[in-house]
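Consider the single chain below, provided in structure tokens and representing the form predicted on its own.
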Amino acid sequence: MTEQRVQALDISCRLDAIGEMPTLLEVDKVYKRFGGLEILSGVSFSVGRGEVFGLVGPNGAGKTTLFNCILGIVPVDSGRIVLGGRDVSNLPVWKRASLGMARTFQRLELFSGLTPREHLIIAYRTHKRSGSILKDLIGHGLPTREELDRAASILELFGLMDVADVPVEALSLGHGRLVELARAFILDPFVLMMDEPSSGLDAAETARISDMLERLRGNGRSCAIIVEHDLDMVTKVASQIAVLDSGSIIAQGDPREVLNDPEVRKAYLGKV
């Protein structure tokens, strides 16, 4: 058996195990320093199946650093990142992705010249490791029926069928965000990390993203962590939120209760 096949079977077994876990992501006493400056000071929280977890806080609170530590872009100095019961703190980004972690970006990361359908097919093919560079180069890398059907189901879910074959550069920012979210969904992740999904969107476009996140809460299989400045959106979609200030969580729980907390109001407004 080839090494690649062994790795694929190993990952499959780990995914099966993660699929049984009620808590999908645990951040345990995470510390991070840059030079002499402590950015994260013992941050801890957990996110369960079917939850949308909002991570909010004033500028400079450490949200982006924490987001990148969870993804593996930035190494933690101490503490643990646990995915489905497995400590992934020392794993690179691609291994965390293979175990069921996906992300979207604050700035759109889409490929000009490709349609939404093509974005989804490529993502699905990469995830399944079913592609072939040689076949693509000689024009034989046509989508399979499975790839087409899977892409169509996700496009339908996200309301993108009307623009499925339009180059992404011709789409609105709101549609682009939906394509990026759909591309993450087609990977069937256990943990979806979203960096300011409402950034640059108007009210109608934000509502569409919110609707999709509310659907995620109902699927009972995965969870999402969103870093977001739009507190109205977070209040609508999140099961719970944590407020980060100066590298520490100062409040956590039900969104409405947390945002009415005097310490939280002081962190945002400078006064109670």
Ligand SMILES: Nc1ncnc2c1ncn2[C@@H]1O[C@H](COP(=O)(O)OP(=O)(O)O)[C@@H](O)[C@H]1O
Second form
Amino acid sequence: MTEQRVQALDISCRLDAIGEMPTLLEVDKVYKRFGGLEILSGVSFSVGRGEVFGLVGPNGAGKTTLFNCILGIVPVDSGRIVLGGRDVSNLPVWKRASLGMARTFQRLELFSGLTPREHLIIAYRTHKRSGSILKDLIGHGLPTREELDRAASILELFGLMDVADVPVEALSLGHGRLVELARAFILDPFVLMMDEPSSGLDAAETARISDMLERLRGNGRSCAIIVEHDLDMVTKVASQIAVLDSGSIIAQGDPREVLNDPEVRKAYLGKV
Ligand SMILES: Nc1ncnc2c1ncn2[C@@H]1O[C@H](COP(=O)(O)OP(=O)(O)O)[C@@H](O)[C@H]1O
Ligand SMILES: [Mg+2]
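Return the form predicted together with the ligand of this protein as a structure block, the form predicted on its own having already been given.
Following is the full complex, with the preceding chain placed first.
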């Protein structure tokens, strides 16, 4: 057996194991310093299947740093990131991705010149490692029927059919964000990480993203972690929220209860 095949088999066995764990993501006493400053001071929480976990807090609280630690963009100083029972704290970003973590970006990170349909097919193919980069480069890597069908069903789900074949630079910000989300969804991730998904969107576009997150809650397979400024949106879609303030979680639980907590209102909203 080739080494690549052994590795693929190894990953699919681990995916089966992750698929059976009720807790998909565990953040366990994570500490992070930058220079002399402690940015994260022992953050712990866990997220189960079908949950949308909202992470809120004032600017500079450490939300993006925590997000980056979970994804593997920034190494933790101590503590663990556990994905489906497996400690991934020392694994690189791509390996965490291959084990079922997907993300969207705070600013759009799409490829100009490519259409939404092409973005989805490329993401799907790369994830499954079914394509040969060389074949694609010389133009023989035509999409398979399975790739086309899968992309079409996700485009439909996200209401992107009308713009499926339009280059992304011609799309509105809202459509662009939906393409990013669709690109993450097509990978069928266990853990979907979203940084400010509603930033720059109008009410209708935000509602579409909320619908997608509600669908994710209903599928019972995955979970999502969203960093979000729009408290109405996060209250609506999250099953629980945590408030991060100066690197520590100061409150966690039911979104409405947490946001009405006087401590939280003082720290976060600057009022009681
Ligand atoms: N790479 C870095 N090097 C040094 N300091 C950083 C770095 N990234 C973030 N910080 C600092 O960490 C603190 C928390 O930042 P961040 O995680 O972006 O907070 P939030 O996303 O909650 O606004 C800020 O004081 C920021 O300046
Ligand atoms: Mg941030």
